[in-house]
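Next up: just one chain, as structure tokens, the form predicted on its own.
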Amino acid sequence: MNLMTAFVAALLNSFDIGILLFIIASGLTIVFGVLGILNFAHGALYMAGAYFLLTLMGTVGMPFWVGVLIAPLGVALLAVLIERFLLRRIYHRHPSFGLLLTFALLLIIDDAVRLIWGSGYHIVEPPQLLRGAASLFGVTYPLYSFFTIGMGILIGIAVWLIFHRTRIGKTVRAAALDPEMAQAVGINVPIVLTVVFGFGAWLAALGGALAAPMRTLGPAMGDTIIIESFIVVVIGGLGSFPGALFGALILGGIHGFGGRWLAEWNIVLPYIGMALVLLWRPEGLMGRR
């Protein structure tokens, strides 16, 4: 393999590992831009995603295709039932609570899934029409990550266009900036946070989803995941959704290209970044002082 194609399939790689994590990230930096809350349990719902398409596949013998779109909304759902029943109770309190017990939700799925599915490992196929590779400059890449890159780009401007073209994403925003001058023009604030964690984990399970045929599902998949996506709110700024694209692409660069040259030093690359940009800009590449 010469440098170029070298090259290419690197870029490929951080691509396709990038835009994954922005789909999951951007779903946390919404929940913390709007409901002020830093969810560790943003990671178990993106699990929470990935097994829900193995069951629906698996068990109810769905497509891929109804099931990438209805996984999500079964944990969506299980969001809206979190925030309405544990989460709003601790929204004026100290942050300290908010991460407890949101840690304290990690645990709680985590085991659930080790009940549910067992501690085994589990493989979700690829539909049909995605099996296979495509050739891009003379470097061979599966379609279904193809398909991934497309769809995260999709989904990433069609939030942005909800946030800054729409009522509703005016709406939310005015949530977030002034509840209470929101609350005073007749907007209900308490439903408004309750869609915004339900869209967010919406996004981590739909990250799951997507994963899932390029992963191997086991319990712990969740611990990774959060792990690189508080990374990347860190090093895009916390709350700025534009940063979570820009710092997705980052770690997906350092992934992509340190895996392949770097291979011994991969594993801390990821922290040595986010220890350089915090030492330059604590509040992150894009995110407010």
The other form holds:
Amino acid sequence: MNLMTAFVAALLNSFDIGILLFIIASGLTIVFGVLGILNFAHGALYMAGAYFLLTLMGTVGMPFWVGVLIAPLGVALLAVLIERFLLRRIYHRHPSFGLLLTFALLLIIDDAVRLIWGSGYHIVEPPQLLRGAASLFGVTYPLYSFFTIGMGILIGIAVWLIFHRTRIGKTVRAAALDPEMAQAVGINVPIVLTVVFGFGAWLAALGGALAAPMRTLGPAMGDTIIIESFIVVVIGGLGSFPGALFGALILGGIHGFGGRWLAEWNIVLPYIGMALVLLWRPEGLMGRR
Amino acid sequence: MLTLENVHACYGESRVLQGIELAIEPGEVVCLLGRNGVGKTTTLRAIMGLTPPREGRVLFKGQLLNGLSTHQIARLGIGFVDENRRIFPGLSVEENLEVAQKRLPEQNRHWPMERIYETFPMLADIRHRDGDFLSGGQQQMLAIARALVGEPELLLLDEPNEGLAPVIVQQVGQLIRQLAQTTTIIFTDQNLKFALKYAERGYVIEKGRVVHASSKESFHSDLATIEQHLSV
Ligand SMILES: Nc1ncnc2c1ncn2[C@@H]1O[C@H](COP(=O)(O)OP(=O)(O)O)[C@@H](O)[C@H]1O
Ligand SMILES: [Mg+2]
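Since we've got the form predicted on its own here, give me the form predicted together with its partner chain too.
Below: every chain and molecule of the assembly, starting with the one above.
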């Protein structure tokens, strides 16, 4: 393999990992930006998306395409209930309450998954249409990965348009910037918070459902992803949506290129990257202040 | 239009309002006067439910506001302009207006965007500018416009002339006069000069209580008493 194909392969790997991380981390960063809560359970919601899809396709017998639409909605509904009955009680408390509560949720969801689906591993088959591989600049790569990369780009654009071109999105930004003033101009801020938490969970679960055919489902799959997502938002800047994109692509790049040329360093590279960013710009690359 | 009966409000344990009484009729322009820290802002916040009354009642058009949340109170037809204006930074001028627009069929609006931009020509020129980059006068005009697109019947303006250049203060005054033709207005102030010019009557607040209430007839003859309360 010459350098050119190796480079393209590393690039594809970077996007494959990075774009999926972007979908997930954008949910994490939006929830933090609006609710001020760093959701430890975000990875667990990602996992729930994958397991919901597993059951919808297996037990219920839905085709992948329907399942991938419905599973994230199911998780979003669960998140709406979590926000209404649990999170809502702690907004006016010290931030440590949010960390404790979402950490508790992570443990509960993890154990619920073990109870319902067992601690063994599961596999979700990719849809017929996306099996096999495609070739790009002489590099053969799984067709399904091209699909997730495309989906991630579409989702990123859609989310950006929602926040900048729709009244709902602008209302969410206003409520995030100054909740009290937002209320005073007639915005129902509690509903905004519910919707945003549900939306963040939807993004996590969509990431999980999209990842399911590429990764093995196991009860620990949320733990790695939450750590990676934290690294992404620390690099990009907590609460920044463009930051989530940059952070995810950087981390994807570290995995994609580091995995090929610095394999023995690959485990520590993300942390080195994060430490460098923290030293240079503690608020993250795109963070405020 | 608006009645406050024995309204008490607190920040934590400190009781800032101690039995405020107000009675505002439709169409009036009323000023709440008082030195810094007497509870003018808190009175307006109590009306909006931002600092909910601990005791007493707030009635708007006969409806009890106690227990309603702030956005419900705003949607009943009360517009609020904060003393710090609090423009949403990161949102453009137009977006600041858009998020505050009452959901109504376009033909039922008193304040469609075109009328806003006619009334506030200075906002029309900067409609795409970020809320972060506005002068004090622009912020104040936008804050008032943002309250108007909520289609209020009652407008609460907290120290609308504070920290503004004299030209702008005059514009704000003219605006109050213009709006008064269709809207009931309560504004707060620390000085008599502006109030005498643009309000029909005033209340003087001291230590969370109304210590003096002028009628329309007596407002201009009560000057000595009011001035005494405002000095020292
Ligand atoms: N957020 C707050 N927390 C605690 N005390 C406050 C707060 N806001 C105002 N106060 C106090 O309440 C009193 C009344 O304040 P305020 O209503 O803002 O007065 P005014 O608007 O007449 O200047 C003041 O003594 C002020 O220090
Ligand atoms: Mg004040």
